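In the form predicted on its own, a lone chain appears below as structure tokens.
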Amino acid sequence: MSSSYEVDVCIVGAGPAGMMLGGLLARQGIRTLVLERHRNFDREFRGEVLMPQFTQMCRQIGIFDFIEKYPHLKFRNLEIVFHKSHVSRISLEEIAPEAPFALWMPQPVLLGALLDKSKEFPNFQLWFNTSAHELVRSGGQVTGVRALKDGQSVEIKAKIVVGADGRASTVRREDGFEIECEEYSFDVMWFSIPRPQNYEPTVRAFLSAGRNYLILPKYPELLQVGLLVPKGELHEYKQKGIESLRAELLADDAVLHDFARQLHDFSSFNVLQARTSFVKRWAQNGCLLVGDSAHTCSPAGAIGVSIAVGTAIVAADVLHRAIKQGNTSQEFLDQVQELRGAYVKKIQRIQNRISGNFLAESTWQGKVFPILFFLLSKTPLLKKLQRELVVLKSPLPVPPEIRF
């Protein structure tokens, strides 16, 4: 037998822009449930560097001295490598004045943050362990969830359902929301490694006429690896056994060295497919996506995190004003879209043309591009390309009592 409960929005998904959204709702005096598939937070996640957008944005709703208690590293600096050698520093401080360092902050530290001041708020929960599987409806409008928390029934009756619950949606595969366009190119095989002594925290991308690859600051005292593989040569990497891999990692920077030799099979991968997604339409009665639900975000310039963030922020408004007026139709909830849609999807088109430049690798683009992009990084064209991916140019359209 199911037990039900009741609240004004129910989250499916506690991730960055879910408990923001769960958050800032609270905030405003909004009965709010978010719904977390997993037992805690403490999990492996790859979006965790934190772009100048990220903190305009946290400052823009007061949370970002409180963030920034929790436990980080900054960097200032992004550095293009060229054949190991040639080295192009790009400085945050140049591109970014408003903000000048990125975060590499943990996803479970960052998620735990969120919840801690969360918690502040009356009208916030946060239910783990907790699978919503269906959605209920009624007159054409979505009314609610069902789920299973700590393997019991139980169904959530809420005025909005918002899914939150990233690139594999149930939400937005229950609801029947189409995919409007899709990009997926190539793949990133991420491993961690140990940060040598007085390696300096900083993004650094390193580019040839083979393989390209970033290595990533990782809090505390590790480093991030993600190789590119164009769509479909994981198969043949695999076919052709660890030697090979383990071979071209040891031609590459002597960072990658030691893992290499440690290398016995291919269990030290996680592997993302870097699609880049867009939902024809975010909203149905009584129902909405965010974050990654609604638009995906290659790995190019590491603003995934921010992105989503942002239209969680900007949704705060919405939904809160959708509660108030008794208005959660369709048409209401599309005003999400309509303030963040264009913006995400010129933020996807600039990563596909990076991405597909660096990827085309049977083509003059996979083996000349470096050697441009390179040359471009140090003009200030590629900087006023980055200050596009990176930073907001204007505050989020919210007003100012959406804040902490």
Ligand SMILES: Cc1cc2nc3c(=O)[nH]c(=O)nc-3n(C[C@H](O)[C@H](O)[C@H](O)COP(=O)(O)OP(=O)(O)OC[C@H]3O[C@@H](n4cnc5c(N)ncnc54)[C@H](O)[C@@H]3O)c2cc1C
Contents of the next structure:
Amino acid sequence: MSSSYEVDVCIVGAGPAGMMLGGLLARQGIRTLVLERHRNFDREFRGEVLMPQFTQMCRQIGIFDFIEKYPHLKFRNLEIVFHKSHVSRISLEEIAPEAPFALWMPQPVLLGALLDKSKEFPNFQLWFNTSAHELVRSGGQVTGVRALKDGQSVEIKAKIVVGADGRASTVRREDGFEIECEEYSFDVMWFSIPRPQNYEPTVRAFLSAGRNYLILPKYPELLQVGLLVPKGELHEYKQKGIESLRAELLADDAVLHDFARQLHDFSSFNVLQARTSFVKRWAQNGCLLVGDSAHTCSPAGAIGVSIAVGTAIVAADVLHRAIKQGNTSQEFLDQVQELRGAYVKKIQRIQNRISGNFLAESTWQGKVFPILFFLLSKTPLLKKLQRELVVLKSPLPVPPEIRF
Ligand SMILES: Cc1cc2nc3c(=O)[nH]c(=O)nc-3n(C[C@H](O)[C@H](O)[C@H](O)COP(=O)(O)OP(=O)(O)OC[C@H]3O[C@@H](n4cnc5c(N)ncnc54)[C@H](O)[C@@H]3O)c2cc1C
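Output the structure of the form predicted together with the ligand; the preceding block shows the form predicted on its own.
Let us now look at the entire complex, which starts with that chain.
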């Protein structure tokens, strides 16, 4: 037998977008329920570097000082290492004076902070171990969602259902949502290694004709490494065997050598596809997609969380007004996309250009482009491009009452 609940807004997914939206709505007095299929926030290799625009947005809505009290690292430089030797150093103080650092905060810590804040508002609820599987409709209107909570069927009636359930969204699979464009250019094989003493906590991208990889600081004393594998080559990679990968890593930066020597199989890697996608229309009557479910960003630039959270904050204003005015029509909810769609597309275009240029196999792209990029890094043009990605040039279009 299925139990039934009723709220104003039911959010599917307690990632950064769902948690930010849930807290902001509850703060405005909206009865909000967030559903999360996992039992807790434990997750790895996701959205751990938070670029300056994240700090800017959190300051705008009055939650930065609160989040900053939770464990994190701050770093002020990014480095691109070309062909193992030429280093281009990017100072966040130069490109983002508004918030001159990136935060490294494990996603469980960030989500825990958002939960602690949201719990201050009696209208906020989060159910873990609850997996949404179907929208409920009445006529042309979404009126709720069906889910399994601790293995039991539940039906949640809601004036608005939000799909904040990430890149493999269940809500997005429903009739009426259509992917407008999708790009997939590489996979990332992630692993963690101990951080050597005196290693400066900086994001480093290593680019060369053979192998491109990223090394990021990982809280508290680890490094997170991502090997970038061009689309379609993962299988080939595995077929060549672990010995071949070990040899490659031993030829790369010295911090990878201990890990390489202990490598016995591929189980030490966590593989994620670097995919961008954009849903044609994010809203239906009574339903809205936000975050990665509406617009998945690739890891390029480490800005996925910021983009997801930015849309969630804009949605908090639109949904708050929708509930107050009793207008949950598709046209009303379309305002979120009207305010965010063009910006998100611009960011995705930059990401796709970065991914395409570094990872394609042709000599031009694989060998010549890193050299040209190194030269470009000596000019103001690159700083301008980086600023486009990591900085919010003007505040999010929400009124001052949308804040914690
Ligand atoms: C390899 C990789 C590295 C990345 N690194 C960075 C980085 O360093 N910095 C950065 O800013 N971004 C990074 N990103 C992107 C970032 O992780 C995402 O953009 C961000 O997490 C999106 O937030 P979200 O809340 O929209 O979705 P998600 O974080 O995916 O959250 C969705 C939530 O919904 C839950 N869920 C799914 N289906 C259901 C269901 N049916 N019922 C209930 N719950 C459900 C999921 O369990 C999850 O908790 C990276 C992405 C990848 C792939």
